[in-house]
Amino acid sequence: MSEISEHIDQNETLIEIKNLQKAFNGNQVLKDINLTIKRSENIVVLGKSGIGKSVLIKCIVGLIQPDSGVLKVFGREVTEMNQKELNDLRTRVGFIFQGNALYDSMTVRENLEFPLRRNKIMKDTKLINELILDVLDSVGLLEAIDKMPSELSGGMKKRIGLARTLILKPEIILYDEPTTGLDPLTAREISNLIVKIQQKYKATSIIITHDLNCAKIASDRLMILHDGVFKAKGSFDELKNSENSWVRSFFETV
């Protein structure tokens, strides 16, 4: 996987959301979401459990259909895409699930081959192997190439899950609680890896997390989701030192 050229428009808007709404059985989870994300930005979304953070990123890749509003990715309205267009979108938008979603019966190598063959991106075995080695090197796990998932620690599984997403060269990466269940040291390593991926590949990311240390390390901007809207926006330091005591309360453990 080659590094992306420095000559890219970092002011380009990749995600544009206006007045997005989504309800489940009468419960209005997303009431009025507005968000614009530029290329190469890392955006962290904070908020209590069950408040709609994961719903938001699932809407972005068309896994959940919003009730109303504008949701554009790469300048195209996601809600108007047919299945083929959604599948194409999902090759450009990587989704890192909480559970890593590795196939237990496949080695690390086979797990990384799978998305390439499934999406029929390439059949050249030599090139596939080069890509696998490159992404494993990016996440620091070349030695794990022939291991089974059962032989990996929780942190290693997170890294392999990220490598499997990177192998499709996504322009946007959506992280759903990337440090959940990890010890503090490993969580910090994963947070630093997110920054490394942003810098090396100019990736644009939305990071859903409860981990304030992850938010501090990985974010360019933070958004606090509450009662279906973004109640506060800004850098980590801006929000931590906010004059609003409710906003500051999110940062009391950091």
The other form holds:
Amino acid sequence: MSEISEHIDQNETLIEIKNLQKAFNGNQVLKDINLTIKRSENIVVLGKSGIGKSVLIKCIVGLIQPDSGVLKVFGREVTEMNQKELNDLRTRVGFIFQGNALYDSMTVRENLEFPLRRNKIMKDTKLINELILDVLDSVGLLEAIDKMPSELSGGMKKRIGLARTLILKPEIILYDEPTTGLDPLTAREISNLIVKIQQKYKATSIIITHDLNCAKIASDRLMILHDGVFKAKGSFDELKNSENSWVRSFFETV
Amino acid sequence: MSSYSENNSIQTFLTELGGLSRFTVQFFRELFRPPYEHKEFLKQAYSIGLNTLPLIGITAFIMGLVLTLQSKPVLEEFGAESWLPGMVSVSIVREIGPVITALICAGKVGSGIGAELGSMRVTEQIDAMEVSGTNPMNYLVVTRVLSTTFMIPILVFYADAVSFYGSYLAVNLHDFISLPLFMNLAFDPLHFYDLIPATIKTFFFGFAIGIIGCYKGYYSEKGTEGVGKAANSAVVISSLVIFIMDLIAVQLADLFNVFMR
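Given the form predicted on its own above, produce the structure of the same protein in the form predicted in complex with the partner chain.
In what comes next, the whole complex appears, and the chain from above leads the way.
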């Protein structure tokens, strides 16, 4: 495990998952997931497509209900939260969707205003504008403020999706394949941006990815999900040089 | 085999009915729960009105004109031409105006809502709304259902007025009649108890179009095919529901008429 995570292990536990299970139509996607994440830790989850990585992070924000197990975020059991508590949780946990999920009938400004006006009950237009400019500056897209999502490139959409999440200043950010579908250069830019965001906002993050570059740049710890359980855990270098040939081959083939 | 497929379709029908009922209950639960998205409601109402106005206008005008031209020879045969405006107005106000307007709106608005919400579901925009702490049921569904519920009756009044004008022009194609006299003859047989049931049922038509469109879109299956299916089934189901509601409304209106007379 890296020095960073060892140091942070002494801090508060933000996410605690024990024996988490989830099945869809008899297909057991998550069999026995156990995971503890401390504040400011950055975890990357690797695994084949369709193995249940996205299901795991959707369970964390209450988008999918697990079948059984313990799922605590900020010390509270997510499955026992009512709608208001879930909404409060969701203002503290940001989620970056694989397909960006920008509201395509709204401009970039309106996309960013949307969570802000609804959650912070913010009426001060000047303050809202300042926040929008601040997050757009953080993702390096100030010039896109009045554009529609359809006018943006794939990389720009990723950045705006990130900005929309950052505007609520979440303590945890969940990234669902942030570099999928991007060319290698843009993917690297997004990975570097994730690191920059982690440093600037001191956010804890779980990154679901296939991109080994992204995993290398942005992770403190890596977990490999296979057959509903975490088959391997450790730092990037530990796993890459693992004695287990299956783990090593995974790194060569992904 | 045939009994299996029959069982399967009955099961699908009952599942859909159960799902729609649950969705409707959820709608009423969210209806009175803040925040009230009045801006989105007005935006939707404006968009529904503006988008359907030309189509409803043209259709209503043609319906008024054609109904008059078709009925004229029959009434002429027994010398009852002076009843033409009254007969047309009763047909339009009681039946043709509400049903034609509702069917057009089911096609244009219902499919639009189904496709919009369906594509939002497929592209995870509804999930994004949920994870940003906004209740999508409140923001997307309540606003759209309320706007169809309140806009369809207004559009029906507009359709009735345009149909009257179409009918007036049709009468004047062969004979001459002044507009005040035409209106006088048209409104003469119309009573309070013709207008009230006809107006009340349009609110239900609007509600059905909105709730079915939202339901099909909101629970659209993944993929572009799912969006197409959502839009298509929103139109088919809401058109069918409009006819069923109309059938019930006619029976209730008859009871109302007996009571009022």
